[in-house]
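As a starting point, one isolated chain is supplied in structure tokens, in the form predicted on its own.
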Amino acid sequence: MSDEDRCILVETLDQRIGMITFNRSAKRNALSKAFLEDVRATLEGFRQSGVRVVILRAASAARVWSAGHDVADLPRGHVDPLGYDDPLEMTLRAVQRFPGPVIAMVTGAVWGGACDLAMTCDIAIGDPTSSFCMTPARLGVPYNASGLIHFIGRVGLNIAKEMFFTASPIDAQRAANLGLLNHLVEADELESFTLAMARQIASLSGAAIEVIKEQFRVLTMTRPLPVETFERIHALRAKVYNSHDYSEAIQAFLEKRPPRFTGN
């Protein structure tokens, strides 16, 4: 398979740093099932070969880091579009459980589920072209509880609500101010800055960092809720993915027209 046919391009630097470059520019790096399977397989390969740090990136000067879920892969209705076994959810868990830090190197727009991917990474570094936009309300998608918790933990409740309710982009400077980005650097410095941080991390104790990362994961997941609460969350989400609005939004996207939402 030629590089042009691959969803992602993979390389290893200094035998300790793994680089995953998104390679679906014609589809705005949409997160298709095949794309996400390749990312998970690569992370597992990096883990087995002892890679200490992973960088997720788009091609240099890309206008879109990722457009989020590939809408063509979403179920047409009456099926949870973001269930536990959804390819994006599986990939987010793979990022969380990778033993070393995963860095999102962001250039261009980040949409929908790709925002969740970038924020699930341990560190996010962007340039002035980067922006973040949560779009489930445009597609009638009832976002899942784990994804909402990612956003609340990263930007706080009020900003998370604004992002989900308005589906409006947050620009690079505001993203840095809110903590969506750890660092905002000039475009011509983005790669060198990110690699310098990756090399610094890789020079430290991998055993200590692995344990610290796992502690962060466990501690941030310690949010006990009654079983009844989870059941109510599922019922609320099912009401939406069984609705006219969800089916209409998917069909409108495929037909390249504005959706006609009815609220039902």
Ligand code: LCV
The other form holds:
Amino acid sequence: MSDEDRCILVETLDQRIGMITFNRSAKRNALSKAFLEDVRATLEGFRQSGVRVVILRAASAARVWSAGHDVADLPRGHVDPLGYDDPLEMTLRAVQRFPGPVIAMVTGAVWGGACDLAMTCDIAIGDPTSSFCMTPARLGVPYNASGLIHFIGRVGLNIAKEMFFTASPIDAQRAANLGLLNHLVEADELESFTLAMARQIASLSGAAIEVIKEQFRVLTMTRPLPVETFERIHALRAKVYNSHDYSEAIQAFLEKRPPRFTGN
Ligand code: LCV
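For comparison with the form predicted on its own, would you give the structure of this protein in the form predicted together with this ligand?
Entire complex below, previous chain first.
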């Protein structure tokens, strides 16, 4: 497959820094099944070749970092749209399990599941064009528990609720104030700033960083849930992805028209 056809472009810098550039601009870097499979395969290749830091980015000056989950790949109803084996969920876990920091280098707007991807990265660095918008309520999608935990952990409960309940974008300055971005830097400094941080990390003990990253993961994802709570969450979410609102929202997106929600 030529680079032009690939959803991502891949390069390795200084033998230890991997860079994945989103390359699906015609679809605003929407995260399709093939796109996400390529990201996961690339992360595994990086792991095997000893890459210690990974940068996820869009092309320079992209207006959209990623438009989120590819809506065309979403089930039309009666199937969990963000289940454990969903390609995006599998990719978020691959990012969490990569044995070194994954940095989101953000230019442009970040939508829906791409916000979860950026937030699942260990570090996020953006320029003033970056913005973050959570869209499940626009698409009638009952987001999933692990995704909600990502947001609560990153920005706190109140801000996470505002993001999900309003589906309104958060601009770069507010994202930096809230900790969605570790750093907000000028557009012309973004790549050099990000690479300098990646080189700094790659110069340190990879063994120590790998173990510290895994401790962060297990300590933040451990939520003892009574079985009854787990089953109730499953039932609540099934009600929504079996609803008229969900199937109508997906159909409306594909037909490029506003959805007509009935609340059922
Ligand atoms: C497939 C797309 C997409 C797309 N999928 O360009 O978080 S959850 O639960 O909601 C989760 C399920 C999730 O992540 O859902 C997706 C959430 N994403 C969004 O709601 C963003 C939807 N996209 C947009 O609002 C616009 O495309 C933006 C504002 C990103 C860019 O607008 P712009 O005018 O620059 P177009 O809308 O014209 O899109 C260009 C092409 O990309 C496709 C879109 O259908 C169009 O394809 P065609 O040229 O074939 O018509 N596209 C955009 N987003 N998420 N396809």
